[in-house]
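First comes one chain, alone, set out as structure tokens in the form predicted on its own.
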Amino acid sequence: MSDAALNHALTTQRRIILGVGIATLDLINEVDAYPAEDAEIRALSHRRARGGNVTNSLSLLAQFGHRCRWAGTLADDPASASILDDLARHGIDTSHAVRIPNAVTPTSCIALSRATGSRTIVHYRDLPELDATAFASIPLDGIDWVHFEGRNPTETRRMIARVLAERPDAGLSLELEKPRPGMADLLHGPRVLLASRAYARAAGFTDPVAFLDDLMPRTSATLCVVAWGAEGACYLARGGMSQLVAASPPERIVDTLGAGDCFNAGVIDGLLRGLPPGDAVECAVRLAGYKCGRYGFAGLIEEVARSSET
């Protein structure tokens, strides 16, 4: 099923997607194993990369062939230039980014364990979020899907309201990555909710089915999805029952960084192309699993497509 669904996804119409969220500078150190407190170890490798949940997802959606646009804030330091260059290489339109003077680019210092493939992130951010006033200047004509990162709930609620008023037929999704004050106000409006396991656990749930069964009555969404790491994912379409989708792990876990962003991109892509929710989630699980078996996002969709043909 997942091979057929993916092949369908790679041969159907491309859409215009607007993603709203942050962009970061990631400093990634690969280590043998995560160090103990107060230890001093040598990194096996080091690289700098553009990060950020929404921009990661857009880079995958662009590989599918969609026309992607990013809306967010940028500092006016040298690191922001590298972020813009990277997004341009992916063909992502950044013309609606807002420059913040005298600001510093958000930075994530990441320890990537070669032993497990897991990542530990220390994030520093002192940059204002995009606000609804800035979002109001972004034209929504022709937009097929808008995806929000779920940051700054007060402003995001106003942005969602504008999308619903001006583009009622467009797809509208919201990522629930971490609990934040005011998050409950965002549950009415988005048509698709994409939750993380960390979000579910912070809400007191250890079972994805129980989490979705609790979430659905509290939202207007027609589809709720939660990624559950090595155990796969679970989805619930309104009027139906929660369904589990088994994980698709690689032979060896290499790099789990950004797997959730990859998963979200897979769900959005599948739904945009008319796949049933179950097929879209299957494709997303497969993409996320494939990502965990390699470094980075470059060429990921092409590699998955080739693997489907063998």
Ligand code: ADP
Second form
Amino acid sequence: MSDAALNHALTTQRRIILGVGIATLDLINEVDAYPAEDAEIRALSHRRARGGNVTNSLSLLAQFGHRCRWAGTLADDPASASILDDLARHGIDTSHAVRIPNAVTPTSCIALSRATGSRTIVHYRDLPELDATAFASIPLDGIDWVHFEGRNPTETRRMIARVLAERPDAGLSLELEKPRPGMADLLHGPRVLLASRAYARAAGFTDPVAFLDDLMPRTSATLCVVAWGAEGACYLARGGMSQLVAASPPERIVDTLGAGDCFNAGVIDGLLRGLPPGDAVECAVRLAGYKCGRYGFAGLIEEVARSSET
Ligand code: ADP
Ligand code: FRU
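Switching forms now, from the form predicted on its own to the form predicted together with the ligand, please provide the structure.
Now the full complex is given, and it begins with the chain already shown.
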């Protein structure tokens, strides 16, 4: 790996990143082990946190030093106020968030197993997603990178088209987390596709290399990446061969909640720093592995930077 990649969190240039996606209220119960159906058990600990894929990734990109903006929808209940507080604490600009009156904040009830560090998420939402009309009023001048969660493919396709038309020079990434109708229409446009193992499996793949070899020709991306949990990740740069990157496991897995969001932030930061794709993915794997060995995201990047100095 290059020296630039080894100096993980410290050498970043501040870039402007716009993230489009969700913010949630996460109710996290840590349990001894995942309960059987119809059981009643005591949680070992409980915390409430702001969650959501894109806002989780932005909170880490902000910790790297980037200037982050969030575009998404917000309810108007007390939980939405705590989401805004949390994003403001991270210095994330929320001025483009769209308020939906009389709505309820999307909520995830999460069982985090102390035995394995695995997280089981039950997600409730009836909040509409951001649409292309609202996105059209967000200025794109000066933005270095736009990252989409890929929810609501019909609207996302229009938003991606706008970014390509107005800011063809900006970085553009799309998360492929879950298969959704219309998703195939999103594959032409983004330069970086960040898929999850769940997405690959739903498409019938059990091997990340086979998944990427199938995906790449159906896209206009220059880089396709798939995160593969405890086995690490795999990437394919256009014109190259799929490469596996082994996981970087911590001493003990305690909290895998948001590991994929952390991984995505690591890839985006690495590419923004000009790292070659392989180095960016290696950095992301190490970052996500480190994250799995500690709770939550608070102070993560500073901690990683300190640990790589020693
Ligand atoms: P998600 O949060 O979307 O389920 P994954 O489970 O695929 O995402 O994890 C994302 C990344 O986090 C992986 O590519 C890997 O680098 C790291 N990771 C996840 N689980 C582990 C683990 N048990 N040990 C080491 N690294 C892990
Ligand atoms: C983790 C996460 C949680 C959120 C859920 C939404 O990846 O973003 O913070 O509740 O996924 O699907």
